[in-house]
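There is one chain below, alone, in structure tokens, taken in the form predicted alone.
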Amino acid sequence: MSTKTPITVARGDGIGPEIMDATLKILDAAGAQLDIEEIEIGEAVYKSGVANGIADSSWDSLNRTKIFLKAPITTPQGGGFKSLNVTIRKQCSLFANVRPCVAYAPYVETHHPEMDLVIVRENEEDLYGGIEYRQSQDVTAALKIITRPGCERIVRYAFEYTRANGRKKLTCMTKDNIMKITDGLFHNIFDEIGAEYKDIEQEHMIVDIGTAKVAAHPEMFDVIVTLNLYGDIISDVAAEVTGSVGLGGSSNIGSDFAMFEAVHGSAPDIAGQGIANPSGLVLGAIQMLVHIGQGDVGAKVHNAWLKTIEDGIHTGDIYRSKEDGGVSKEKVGTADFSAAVIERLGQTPSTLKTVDYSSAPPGGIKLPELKSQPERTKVRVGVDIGINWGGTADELAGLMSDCLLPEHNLKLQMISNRGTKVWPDGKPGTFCADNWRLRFMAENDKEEVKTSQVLALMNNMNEAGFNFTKSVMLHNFDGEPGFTVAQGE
């Protein structure tokens, strides 16, 4: 007998236990061989007063199965409450989302047929880490947080899913075009990372076009790479192309966890009607299977899947009568779908092609230990100072001219504000809040800036009732700017 693979399932909100129940029966119909521990996760557990939607002893049984498998979850809005999606992610080094998002035409209605394409997002990063500050009483900001591992990562990951899948091509996308610092890091490490794999063919495009070329012509995509927020849109944009987003499963891979997820959410609006498409879970789990080695049952409920698809037994969302030029034959609920998923099992499709999973490596792809890279010198060559203020830029620069002293061996050089140069020769027409960056750069380039200069220059401001919201300092590195100029400076 085959030994059990542990596993951590989580029937989540809404219409979550309801698919969950219909995944898990059709997986054990399968034969698939996992010993499943529970655990309640997400609004219940919210509402008992943990924050973050999961209590303690429930990380007691993903850290010992370190596979989960999860259904959508409701995460209050507003207030104190933290994503539980994003907490997992990150606090499991989840760094890999993966998903495929395919067309099944004529089943599912589409206007790109011949859509075969994966999204695989990068998902610990950027401006997801949910760092945000209310810097003023009209302004608020939120920090884009992107590291070369995290880059690293994710791009040769994106390279070895596309070989190990056997497709041919993968697009980065990213806007460095504006964001020259963050995904222009991106970007680079594609390009450096990308000469390893000269079989692959390889592309950049800038991410809102991208995207548009995505939801216009999918069929030019093969797998796509890119940076978190982008990847949470452009999937979701993919997923409705395809036909229907209830038809989208999720991975999250890292180096020794994984979680498994449809791409929907919870639809507290049908929740209990019994009329939600499990569609997406199953396909999550199936991705779990493939993952721990059971990829023959993945496939064997992969193939019966596509074979209840493609006999027209269909849910709701994705049902279309002969009437409306659809060809669904049998409209069904959450229950009723699951058990012909069950009652299809060794049958394989006859038009939609058929899966097969035996060359996938079992525990997912390994990636190799991150490369070092040499140290590079760092020389501090400023300081940006952000304040309140509620007069004009040329007032705020006279002001400062108090506040410098020679020892400090520093100068204003800029006044911005929103990110738009304001001071010196500001346009007039420009309109700003009342959250101002002062940038302060080396009187003399030669010397190296010293905190304790930095600190000096504040504290004359803060005598002056001066009242900060942020201090950034400013370094060149190998003698490069590690900062971006001003719009308009």
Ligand code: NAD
Second form
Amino acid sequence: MSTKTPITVARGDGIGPEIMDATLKILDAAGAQLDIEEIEIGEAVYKSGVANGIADSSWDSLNRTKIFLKAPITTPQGGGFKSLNVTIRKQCSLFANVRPCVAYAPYVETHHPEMDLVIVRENEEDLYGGIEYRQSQDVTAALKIITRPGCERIVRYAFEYTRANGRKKLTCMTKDNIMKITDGLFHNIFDEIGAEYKDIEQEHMIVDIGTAKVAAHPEMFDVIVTLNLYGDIISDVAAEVTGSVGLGGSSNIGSDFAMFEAVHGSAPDIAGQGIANPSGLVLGAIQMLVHIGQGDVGAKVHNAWLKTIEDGIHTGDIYRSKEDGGVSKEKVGTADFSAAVIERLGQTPSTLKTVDYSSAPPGGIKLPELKSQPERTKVRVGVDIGINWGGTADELAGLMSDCLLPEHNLKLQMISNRGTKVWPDGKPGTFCADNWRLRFMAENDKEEVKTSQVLALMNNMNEAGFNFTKSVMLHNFDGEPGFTVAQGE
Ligand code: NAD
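For comparison with the form predicted alone, provide the form predicted in complex with the ligand.
The next block holds the full complex; its first chain is the one shown before.
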């Protein structure tokens, strides 16, 4: 019986085929047990009329192997083409993006030689749902979606990753001082799940100061877990700080599917010249080996790669001669670099830290079932109604008295504009755009607000000529409000 792990490989565009060739040669020489199926993705597929760059037939392979080692592709500009990465991420529910950011000083120039951190970024939720609206002439809005299962999966993955990789500390970054419900949920779940991982040091930072610390003192961090948008930004900041953006590998992990790649793109400017650095893809492939339970081979490749870098055998992008203050010894092309790594298989670095993946669980990190939650009592207590309006808040409030009837069991509690309370007792200096939010709460708070009462109110507002932009029901959960108050309320 074959013990080889089936994987799907795509050679991509630009430098993709060159760096994939170099990577596969190293994996083969290291004894990786892989059963490789190849598919075509990228520019040629886009140009054949497939809008997302991957043909339906290629999904057969991906659905079979569920492990994808992908070289970078060129996304054609304009013409309604869709990002292949986003398509795969969404269709395969790849909820975690994992990006190690490591400094290789003095071999690669950096101001932060001690930097060795990993960013675990939530990959599916947040503002990346792409749910945006133009609500009026002047006002646009985007919806930030954060779910309990989404937070639980990424946070637990981050804790398991920290433990499996022998790391010691997990830092959670959110902006829950401002976004108390969405980012607050992420932070709460971090604390809740963290209680099960007493062996791991835990801390929470507000993302703005956290990002500043990553830029100035990256050595403070070990593993960082954060929401999608913050993770997107922090991982680029961190990659830049390592001094070697081109050396980054990344993985996108789902419950039963994972994709591994280099962080960089297809570099069309140097394609076909045999000078590209294959390191980003090699480091992505090492993450794949660890994920599929071949951590021993992953460590062998990683240590040989570190030794090659340490021996000063560098591709042009990181080569710095002695005269330039560097420590590079030999400038090599893609194929010679991979040959140098192969030559060093079985060796470990002398000054850079030797890598050991023996604590990684065989077969990759498996997450338990999501926690079951007690059903909370959900009671409708009001409604926010958005309207276009060209007058003042006081005028608007005055007109509502004609629309509200006692049987609606609703009273106008406040009006806000751009999230700031402007009625009652608005401040004259508050700038107002042309979209207003009216908050109606139950007049008799012992009684749940009925949908029919909200509809009756909206019907009266409609007859009075108001122009709706949005409405959102307000609920309490076990008596706790499931909505925030307006700024200044
Ligand atoms: P890029 O990362 O391809 O290149 C930026 C610069 O870095 C270029 O000067 C390039 O020569 C250099 N570079 C990149 N990788 C290198 C390597 N391995 N060795 C040596 N030098 C390297 O970014 P770009 O030029 O903005 O994008 C080019 C194409 O790649 C675009 O079509 C973009 O859409 C695509 N892209 C794809 C992915 C992906 O498939 N995951 C990611 C990013 C960009």
